[in-house]
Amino acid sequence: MFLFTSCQVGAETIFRAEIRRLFPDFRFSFSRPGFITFKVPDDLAGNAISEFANRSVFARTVAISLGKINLEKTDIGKTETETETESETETKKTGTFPFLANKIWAIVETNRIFVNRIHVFRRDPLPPGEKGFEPGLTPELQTLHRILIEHSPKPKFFGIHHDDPNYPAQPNETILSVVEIDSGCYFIGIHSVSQGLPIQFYYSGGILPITIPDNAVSRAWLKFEEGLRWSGFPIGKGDNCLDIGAAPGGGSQVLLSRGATVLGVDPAEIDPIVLNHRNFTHIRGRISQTKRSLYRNIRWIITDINVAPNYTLDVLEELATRKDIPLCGMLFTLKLFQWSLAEHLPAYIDRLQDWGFDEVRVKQLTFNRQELMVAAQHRQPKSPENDKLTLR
């Protein structure tokens, strides 16, 4: 069996390495930048996709390959000409998803699977972030999930529970993923969804459906959005969030949009959208050089700052392991200035259950760049008595 798996454009070395480590029997084949497949033996076949889907960082789907379709230039037309403009290269190509549809369906009828869902998309072109480019479903790619829908071999391979791409999958149903790996080159997957993986595994290419709002002060705004819907963190209305560099205030508007009230420090100046937000304090100085009784009814930490991992968590540890402090959890980013920094990662999770966290995930996310998302939480953590800031 060979499975196939997407990750970020640029992290497929120390993906490979993870893999590795977590898997050694797997042997790698096919490859490009973003997308990775590899055989499984026989006698790991059975929980080989929740188990890779459950250990790994840097995973963002993964499925079962029943091969590849490479459509010939005939299919596909000829090459895009200087003259040609874009409509009419995207027009020629989705001309082709008929066809497409068709060989993905033979396919399916040929190993006589019954699909729930289709997911489709796309390896990223460009890490996120970079010359503006975020993971997401293109209107082409939205285009083909219709044209599958309405070329399916319905009934009997075929029993489709929503035709919303950016619809969720649902636990136990089989879903048909369809990955364009180059112009005219799609890998075709299936997997089934079961209860306990993570989030990113029920949407297409794990990409959870966030569009940034045109009011978001950074970019910090899609990354904590992003790992909220992750953790599963439930902070809302009335609680008490400190958010450590707060500036501009992307993570800090985020919180303010679910009801809780925030406690922002930088030495930078925070946006005026948040710095006027009534839920929202601003103290102007490091972390360091703050009063301690400032943070005493503190429930949830958040944290996206520029500097090493280990600085991060030294950053953190003070507040983490005060008794004083009635703290549910922290979400923060942790930044690998080169890649290798991630095989520290065993001793990072060590140090953070050192702190008396009882669940302790790591994620390299959508939205995130060259960093991993943390989410510590306690299961039980402690009532304080007065859960109320002062604010300005």
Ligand SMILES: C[S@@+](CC[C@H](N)C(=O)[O-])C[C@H]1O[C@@H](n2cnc3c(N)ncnc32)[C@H](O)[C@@H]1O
The other form holds:
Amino acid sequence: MFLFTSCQVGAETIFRAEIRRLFPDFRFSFSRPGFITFKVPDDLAGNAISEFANRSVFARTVAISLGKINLEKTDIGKTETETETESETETKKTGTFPFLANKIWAIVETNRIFVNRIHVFRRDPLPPGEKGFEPGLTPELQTLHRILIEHSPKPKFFGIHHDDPNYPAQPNETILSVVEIDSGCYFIGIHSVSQGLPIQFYYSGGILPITIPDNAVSRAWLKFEEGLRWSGFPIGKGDNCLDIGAAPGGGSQVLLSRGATVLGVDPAEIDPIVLNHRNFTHIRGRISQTKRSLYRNIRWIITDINVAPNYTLDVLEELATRKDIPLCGMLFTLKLFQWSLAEHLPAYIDRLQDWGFDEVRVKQLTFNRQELMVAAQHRQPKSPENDKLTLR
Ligand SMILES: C[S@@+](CC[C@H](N)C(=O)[O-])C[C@H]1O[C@@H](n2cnc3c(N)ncnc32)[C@H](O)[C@@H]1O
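For comparison with the form predicted on its own, please write out the form predicted in complex with the named molecule.
Whole complex next, starting from this chain.
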């Protein structure tokens, strides 16, 4: 059995190291930036998808490969010329989609697979946030999704008909994935989603359909919106939150939009859109210079500071281990200034668990750049009794 998986462009080396560490019996095969395939031994095939999806920090998607389709030049039409406009190239490509769809359904029929849902995505052309690129479904991929549905051999191999390519899969559905690797080259895969997998695995390409609003004051809005949906933290009306390194305020905006009350600590200026919000207070300065008594009612902390992971953890440790802060959880980034810093992840997680967090999850989210998102939560309410049990 071959699996394919996708990740952020640039993260492949550290992702491969993670796969080698977690699954030493997997054998690497075809790969491209942002896309890796590997062979799984027969005895591990049964649980490989859910094991991989649950344990990998860097995987956005995973599926059993049904093969690769390379459209011939004649299928695509003549090759791109310098004078061709972008829309002409797109029209030419979408013109091949009915042909491609028939080839894909022929593979599905040969394998006698009953499909409930279709995911279409492409290998990212760039890292997120670079030259304005953000991962997501392009109009062209939406067209491919529609044409695949139109050409499906209903009802024998296609169960639930869903027109919206952004709609999340439901537990136990079988998903057909079609991945554009390069122009005219597609990988076809199949997987089912079991309950409890990280939220990404329910969406096409592992990409939550999030669009940054016009009034967002920074790109950090995207990663904290995605981070909150991924973590499932129940932050809502009246919850007291602390945003360390809040300026200009994108992360705070996400909390405010959920009705939370936010203390934003930062020596830098906060954007007036956030500063003037009635539930926001700016505490100007570095976190170490501020009075601890300000944080007595804080339930949730978010932070995104441009420092090495151990320094971020030093900043958080001092607050997270105080008995007078009724903390429920923390959502924060760890900056991987060198990708190799990810090798210390087990030690970072140990540190967090030593502070009494009983659930610590780490993921490179789609809108994270060269960094990881961490969600650490107290499942049991924090109390002096529980502290005795959990703080070693
Ligand atoms: C990447 S920006 C944060 C983006 C912000 N979270 C947002 O959502 O728009 C990093 C910020 O961390 C702040 N910072 C760095 N170290 C800090 C510290 N020890 N205490 C408070 N702020 C800090 C910097 O001044 C900078 O504004």
